[in-house]
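Below, in structure tokens: the form predicted alone, a single chain.
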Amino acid sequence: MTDEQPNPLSGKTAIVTGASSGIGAATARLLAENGCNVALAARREDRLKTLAGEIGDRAFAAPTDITNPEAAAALVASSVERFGTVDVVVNNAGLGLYAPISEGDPEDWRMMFDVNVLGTLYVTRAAARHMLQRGSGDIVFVSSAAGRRVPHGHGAVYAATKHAITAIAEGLRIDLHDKGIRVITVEPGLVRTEFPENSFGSPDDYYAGKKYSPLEAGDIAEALFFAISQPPRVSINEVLIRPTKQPN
């Protein structure tokens, strides 16, 4: 930011799940460098805790499984006590567990529910009542492109998790556009991440197999950052962001 040009999120307190690595990871940090105090939840308290030592006296480790929603609510009344607020929750977290669907582990779709949709839903619904005592509020959805389109039979599962959000995300903004909180859903193509060692192994040689590169994750941390940043009068409700060599 310029001087001219004020940090439109100085001060402000945002909660990021999924921040123990990846998108989350890279959206904590650029958050924080641009005055953001930040709750990093996540399951991986670990992670958390040397994240939160770098970014420093901005951040604090929220361990937290999304999936409990008294968990969730706490994630949001432990980030209000700590820093008086909640101005913006990114909705990160997320798990993705590939087969087709007549060889498929039932219990491996009830997780991706409970943490993909289920989980979001209690964070946003712990975020939404906060925001709407104080008239104004940013959330953000990091859903995929998954979400518009089934990638293949492998990935079935995972898109209707992320199909959901976007109705979720869609519902949300009716229902809030007109009490000063933004709705934000972030699409992304392919990312460099540690997403694929669930289901390909080695995210190293995933990546390698692919024919084009991928976005990194400070990448959709821009895109984010970009969308939250505007004046209160513009609302981005949706971004779509793949490698530009990415064919769908």
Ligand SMILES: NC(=O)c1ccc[n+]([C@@H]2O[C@H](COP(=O)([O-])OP(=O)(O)OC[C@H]3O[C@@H](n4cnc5c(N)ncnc54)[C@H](OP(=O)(O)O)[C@@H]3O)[C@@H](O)[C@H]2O)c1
Contents of the next structure:
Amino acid sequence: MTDEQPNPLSGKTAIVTGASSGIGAATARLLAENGCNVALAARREDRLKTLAGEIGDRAFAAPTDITNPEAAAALVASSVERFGTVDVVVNNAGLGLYAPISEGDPEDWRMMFDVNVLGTLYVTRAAARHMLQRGSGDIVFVSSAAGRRVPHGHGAVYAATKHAITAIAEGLRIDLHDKGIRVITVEPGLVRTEFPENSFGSPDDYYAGKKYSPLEAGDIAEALFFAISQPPRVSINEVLIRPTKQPN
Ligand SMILES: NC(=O)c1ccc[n+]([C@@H]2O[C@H](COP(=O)([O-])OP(=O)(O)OC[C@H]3O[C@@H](n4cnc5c(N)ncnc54)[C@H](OP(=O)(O)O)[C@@H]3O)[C@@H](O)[C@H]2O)c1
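Form predicted alone done; form predicted together with this ligand now:
Okay, now the whole complex, with that chain kicking things off.
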């Protein structure tokens, strides 16, 4: 932001889930650099504390397992207690466990739906209730290009969770469009993070095996930041962002 353009996020407060690594950590950093207070949510408290220490007074570590509805509500309540309000929630926590359905593990399916869909709903409900009282706010979903089209057979269940987010976000937008609350879905293609670790082992080996380079987590943070920095009359509802050389 230049001096000529007042930063619309300065002094606001954001909750970022999945802030312990990857896109969430990059988003929290960028928001804080632009004057936003940030509540850092994820399960790995040590990571959150390290990031909060790097950011300084604008950040606090809020260890949260979003699959627990009470913990999700407490996350919003503690953020309001700490900073007075919540203006932005970035629903970013998520995981992908890949296998063909014929070889899939029901526990993996359950975990993906628990985090990517239900946990996201728990945080969203708590944040929306607070934002409705205030009559303003931004609810962001970090979904995936896989929320638009299924990339391959072994990603079917992951893609199903992200397709669910597409439906949830649009329903939420219809509900909230006249209440001062914007709903924004960011749909990344391949991004270099720890995301492949759960299914493919070393992320470095995984990305090295691709025919194209992944985006960096900061690229997604910048796109998200652009969307929430728009004036209140402008609602950017979907941002699909892929590496230029990613074919689908
Ligand atoms: N990387 C990609 O290529 C890519 C592409 C499209 C979309 N995405 C989406 O981007 C989002 C962020 O992923 P990433 O790429 O940044 O991967 P990542 O580095 O693995 O980050 C995932 C984050 O989710 C958190 N998380 C997982 N389970 C949680 C739970 N029960 N409660 C709270 N937090 C939880 C993790 O923190 P803890 O383990 O500390 O809880 C971690 O901070 C995900 O929704 C993913 O689907 C990623």
